[in-house]
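What follows is one chain in structure tokens, specifically the form predicted on its own.
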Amino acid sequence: MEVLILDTPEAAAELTARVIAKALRDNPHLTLGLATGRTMERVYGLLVRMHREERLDFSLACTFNLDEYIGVSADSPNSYHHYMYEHLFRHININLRHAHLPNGMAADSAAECRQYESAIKNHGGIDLQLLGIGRSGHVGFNEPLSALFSRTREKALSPETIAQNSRLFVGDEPMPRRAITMGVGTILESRRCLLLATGAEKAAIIAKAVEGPITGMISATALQLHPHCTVIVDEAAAAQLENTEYYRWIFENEPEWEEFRC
């Protein structure tokens, strides 16, 4: 794992969205994993922008978002497919054939994980997962006690998430109780895993999740464990971690970094 520290949330996002468009511009036929929440409207805005601009190609793309909620329509604005619709499918050329979120309506939801679970693993895999983190430290539905090894799977949500999220919901629709989520060790077979967290909120957790001890009582920990995952967080998100002097230096002089740093 290493850990970059910029200066502003917008350039926590912008250099998120960057990592995400020279993955896509080095491999075009790349296998995406996609978050959802406030913190990546900003990243897909991007993206969405770059591809205006820049002609940022995801015509032979993929993705495959990391949950759903249970009961939730995918035309209801509450949902996550309108959601993704909303902020970056409508903006950009994916064939949207090839972005693939859980089923919420599904009549069998443990049918429809097998079947999640078996199309991530017939795409060959996820390439690059985006996550974000939860003020619980979960990463997709992941809740705490979740199995470090779990797949695809239905996950009751816990209180605080519902408390969470609810405040996102519009209109007289009820906050769902449970969702489909990749599992933490579906997350973990991803070839390289990116995460955001941006704001003083996510200050404890996210030095919870990079500095303590490896818990499935703060699923985001198992990410210590991959090979190839990069945190990214502005000052405030960072302000409770204590080697912020070396993850600062990793940014600053690393030749992998140095493209991004201009």
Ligand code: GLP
Given for the second form:
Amino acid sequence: MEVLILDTPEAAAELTARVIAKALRDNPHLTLGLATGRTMERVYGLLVRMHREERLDFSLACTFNLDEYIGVSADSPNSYHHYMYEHLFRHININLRHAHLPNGMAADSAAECRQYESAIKNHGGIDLQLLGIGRSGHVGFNEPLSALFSRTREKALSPETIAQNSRLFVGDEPMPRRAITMGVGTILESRRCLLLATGAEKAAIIAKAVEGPITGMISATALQLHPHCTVIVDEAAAAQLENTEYYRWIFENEPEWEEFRC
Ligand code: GLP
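Please show me the structure of the same protein in the form predicted together with the ligand, now that we have looked at it in the form predicted on its own.
Full assembly next; the chain just shown is listed first.
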């Protein structure tokens, strides 16, 4: 794992978008894992701008989102289908048939989860998985006590997540209590992970996720096991990390990051 500390949330989002754009330019057939949440809105805004101004091409790419609420239909403004369409898909040249999200309305959700796993495998696995982090330490909706080998499945949301995300729900639709999420094991199989966290409210959980012991209580700690995981944070989210001198040295000196420094 490596941790990159940027001055501002804008700079952290920009670095994240540039890493994704480089991966896509290097491999136009990229299979990209996508995340939702407020943190990602800036990243998607930048990718849209790169598509418009720098001809970043998504036409051959394929995407798999981490999760979707159970019982929320794709056309609901509260669904992650809607989020992705509004923030990214409708602004870029992706083939919507290649943009996958779990179906939260599936009659047989266990079968839906199995099919989602098969679809990822059939596409050759995920090349680059974008991740946010919830205050409970979840990645996707892998709430506390998620097995570190878990696969795509139904998961009950924690009270903390329900409180955090219900503020984003619009209209009369109640916040669901369950979601379909890729498992921790599914996420760990992606070739590269890129986690973005910004803001002071993420500082405590970032310190635990990066420098704390690996535990099923905080699924993000499993990323310490991943051979190629980059965590990008702004100063506020980095505030409770201890080893920052080393992390800053990496960004300033490692050749991989040279082209991203300015
Ligand atoms: C939701 C998503 C997570 C995301 C989290 C962070 O719970 N299921 O994948 O990481 O939101 O959200 P935010 O960026 O709004 O803090």
